[in-house]
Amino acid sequence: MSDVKAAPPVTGAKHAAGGTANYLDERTSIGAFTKFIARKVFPDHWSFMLGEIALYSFVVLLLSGVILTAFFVPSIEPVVYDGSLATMQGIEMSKAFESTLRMSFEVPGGLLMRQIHHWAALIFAASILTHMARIFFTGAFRKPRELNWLVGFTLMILSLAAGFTGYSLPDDVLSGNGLRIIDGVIRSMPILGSYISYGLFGGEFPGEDLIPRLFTAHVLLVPALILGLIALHLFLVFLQKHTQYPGGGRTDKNVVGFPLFPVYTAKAGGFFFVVFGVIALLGATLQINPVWNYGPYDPSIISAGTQPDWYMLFIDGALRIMPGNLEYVIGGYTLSLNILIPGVVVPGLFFGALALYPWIEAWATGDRGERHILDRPRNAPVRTALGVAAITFYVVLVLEGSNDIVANLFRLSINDLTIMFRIAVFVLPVLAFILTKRIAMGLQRKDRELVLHGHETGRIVRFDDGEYIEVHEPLNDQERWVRVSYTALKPREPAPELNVHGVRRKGYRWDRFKAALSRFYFEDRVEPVTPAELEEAQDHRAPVAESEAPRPEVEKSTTS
């Protein structure tokens, strides 16, 4: 009798699934593409999940937004409230505000959906900013990923636009005052400002067209742009090799990690529910944006102690920190520099420099090669210091945007606080830059010392000649690789001032400027340990290793 067992019969479901897959593959060749995607390798590091948090919070935004859209009325038409909230009975308000109250207190689960939507918006913006910070500090924006950096930057701007347009829809006092500030910023633009404001609001502020226009932008235009850019971002990630942190066996020509399927597919599915659960918990337990406490928008009412959401607070802080006496009348037109500079010029320069930074750094440093291995922030001290200085600048403006709350909380003079912040906005970023650069350089020197001498063990050895020395434990290959696998670029020198004919070369001053920028980045640097230096250090440690063999004449002791 044969030992060969018959194959189990193919069930109808398996046959149907296999037949469908084969049908599609024969007509679309999707099998090869699916196989390529499933085998795509991604490195494994917790910081790469910041982008996933942004993606999953956006999914939560879409799901909760669909529910809210069914009940919100985007109209500024006045009505008299007669709903279930007693404190608002008989008050005239817009249909937008009335539908927000009805959604919050009369629709089952409406308030939970509102709060989930609002928390998801805050986390979406925060995760994008944090993700961008991780990319900046590790140098993941370098060639060939400059375009993906620009895509991510645009997503960040759209996240702010999505948050602001949604925040303004309820037509309450807080959001109305925010729109009034934006109207003032727009009107501060010379010549075009008043025309832009009139067209945007459909007349004089507040107009009757803004809420419907904001609603269209919030539920259709901005989400469509975000979805398109997310798709482009993911396509570029798949098209290019994924960046990875330095380590043993990791080079610019490979990727060390796990395949998309089944490892990352399972992890991504589980992580989505974690993000969704955290947002739902925040929405269920922590109240946010209680518009019924503010009331419907009235241009004559200003609410003290309130600020916009954190991602717009820096603009409010910039407006507050600016002296208010910088208005000039030129040719019958009022030029309000006290609004134009903090509301338009400062954000424009800040975000413009951020968007173009990959090209700025490549131009200033001359580093135009492909980079797939990420930098440790300490190994790029100037870039890291610039990033910390920018964050410090942002934090000072945020604190100034809350100066009334800070003054009330600590019983300080709000005028003294403003003067202090006016000084701090210039001084603290410079101090942050200097301190961060020094810390990064110190960490680099510590890494160099560790590679050459190893970890301290606390064991003291005495040689035969009476000399005492501490025994150091050498680093393993992985630890050593992380600390030596970077390139310390050198400042580039300008070409000679005079050409072969003794005539001053055209463009010499420009070359000197670029050389000065290069020195700014690379003049202070710590060279990585070379193989020759490592071999010399190992030869120096050899007698110590031999001395550890048990011999009667060698005394060992342990430090306390």
Contents of the next structure:
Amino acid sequence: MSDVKAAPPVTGAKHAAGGTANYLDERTSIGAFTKFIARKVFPDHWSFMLGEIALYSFVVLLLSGVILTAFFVPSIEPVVYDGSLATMQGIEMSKAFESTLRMSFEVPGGLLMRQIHHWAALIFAASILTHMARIFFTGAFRKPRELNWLVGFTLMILSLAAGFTGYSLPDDVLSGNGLRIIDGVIRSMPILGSYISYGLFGGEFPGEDLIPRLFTAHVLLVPALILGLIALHLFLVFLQKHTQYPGGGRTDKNVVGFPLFPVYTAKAGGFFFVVFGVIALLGATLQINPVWNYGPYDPSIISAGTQPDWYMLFIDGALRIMPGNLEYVIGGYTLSLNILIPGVVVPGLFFGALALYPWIEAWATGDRGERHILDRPRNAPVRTALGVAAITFYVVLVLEGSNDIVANLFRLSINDLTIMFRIAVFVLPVLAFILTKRIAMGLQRKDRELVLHGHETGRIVRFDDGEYIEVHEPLNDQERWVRVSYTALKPREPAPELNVHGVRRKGYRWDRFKAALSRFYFEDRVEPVTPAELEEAQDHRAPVAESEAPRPEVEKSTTS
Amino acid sequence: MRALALKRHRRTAPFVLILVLLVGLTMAAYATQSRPAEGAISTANAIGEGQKLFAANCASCHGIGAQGQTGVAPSLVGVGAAAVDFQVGTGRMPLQASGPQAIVKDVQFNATQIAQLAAYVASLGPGPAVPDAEAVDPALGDPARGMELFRANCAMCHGSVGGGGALTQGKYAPSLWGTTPTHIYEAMLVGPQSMPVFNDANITPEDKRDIIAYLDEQRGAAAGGLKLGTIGPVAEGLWAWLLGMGIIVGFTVWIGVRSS
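Output the structure of the form predicted in complex with its partner chain; the preceding block shows the form predicted on its own.
Now the complete complex, all chains and molecules, led by this one.
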């Protein structure tokens, strides 16, 4: 405490800040923790900020959402409209819809807040998928981060839930149609379907309970879950440390980067305002979900261009792409495979595979070590190809979900378009897989070539016997490290079928399956350049320069 | 709603002015297309002139007596003046090329010629006449009733506010934002192309005017900014990815580059 006397005189503001910090520290010992956090090192790369977009758009969602709840009335009670909108005068509508119109047209800034909220929701879902794709393609889900992948996956599902419950709240025609489709999907489930539907809607669709229930889910349940899981998600990032791209000096045991304070606090703080700014710009200039165009919900009405928000579009696409003749009546019960398969089975399998992917790949690799260095996507050709195939599948479904818009925009036949997508949904993912794998391996071979022969310099040299050569410049250490530091895994061999007693071993089939999976992943591979190969390549180049050294250089020309 | 939107968009005044100008031009175009006064041309004379025009421009498909040809073109006996005014007045006829449906192109005849053609076809058999200006005046209609009628009868093809939509086999319901009130009225009356006929027993003349009033509300500036074609969430999703994610990811790259 004697230091206090020696301390230089401080300005009023500094004194206040320091005093407050000291007051807190003396009571909570938070200083050490703050220091730990502030000095936590994070690696630097633009792709590490994709998750931040999701976080910040969620903050925007919370802020704008709080304002919207102040004006929204979650009630199905009918009222007669008497506001400023000419096209709705004297129309009977629910209080939910009426209050949405009121906040859009009578509350100052209300429409801006609604539009910011909706655009933020679209950006939230989009950034989660983009972030997820980055994690997938760089292999950041590998041990020890499998659990965090699951947390992130759950957040993605929750973002769909948050979006859909919000989309359904205004009780307009579009949201009512969306709910009706979800109701149909739920009912397609054998035995349980109708009970779940009655339970959810509190009786026959649409019922009077749904809007209040959706409201509770949308403003309380789902955001609370998202908030909690975000905390867990970030805690695990802190605990397990951030992954980093390969590079000289970076290993599975360190993290190379900048401290959280001041570098990342400044960057992240600034980036929050970028995200907020872009969302506000969209909200201020582009109309979104103009519910007054759709009108109050009425089950008898449907309009052209009825689609869900983009993140649910793939389910709509799956429903549209499915031939409609797979409905069977068995013993008086209807089994609607035409809804069950696209509405439940396909999304279930797709999301199931996505959630379990870290373990699926671990079966193939058999890798039990911790991996903190990211893969360059080309160095995991089959994973990258699987990812691109999954995205292709998803995009085909999204396009089919927009088939009427696409048909109308390009003056195509909607029938032919659907037939084409029915073929494409099977063919294109396979094609995408093959192409991506070839491209990834091609890039790996290019890396090998570059490491072995160096950069082309564009300098052409002619020896006096007339031979021309181009001078190649060897890669520097960093460049070489990035290209040679990966391991090309080999397929695993299953352990022998029979144990020492000559009896068939338990678990042999499972091993054989894992070996087959491993072959699928690692049969085709491009090995990184080994030190021996590199040396040989350099030796090979040396004689040209040395053994025939007497040949004097006569001409130099630089072409680039 | 237009007045409301204008109020909300003082900052985008130039943009609104341009839209108002466009609406003005549309109205001016409509005004110049207004039908010649009754009796301005003697009916008999009009029919005679119309017959000549018909023989020169339409008879190759519809037949010299407008009786139609099987598999080529329908009979025009009894379709009325409204059908002619719609088909020729919007440029759908004479047909440019066969396809899923007749496409809109530049109008090939002037207002007098269209009236003459309509008079000739109307003389072949009784059919719906061209509506008068009062019957299609949006100011006299009730847009809220029009909204209900439009949603129940039209929106499933033309979209919730008349932006258009796809039909089967390459056919489509066109956008109604550039269509004149008279042509909207006539289309309901005669049911061109894939459109069903909404006769006066089905949708009364007052109902038709309400629908026109509702569609008229959709013209001009909209509340909330650019309308993105008013085709629903697909366009919104596209812009969220292209513009929203595009700009933000662009910023991440920029921030990333500046550090290294």
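Take the two forms, superpose them, and find the largest set of C-alpha atoms that agree within 1.5 Å; that set is the rigid core. Positions refer to the first chain, counted from 1. Predicted model only: the values in this text are computed from it and were never measured.
P491 shows a C-alpha shift below 2 Å between the two forms [criterion: core-superposed Cα displacement of 2 Å]. For G507, the Cα coordinates differ by 2 angstroms or more between the two forms after the core has been superposed.
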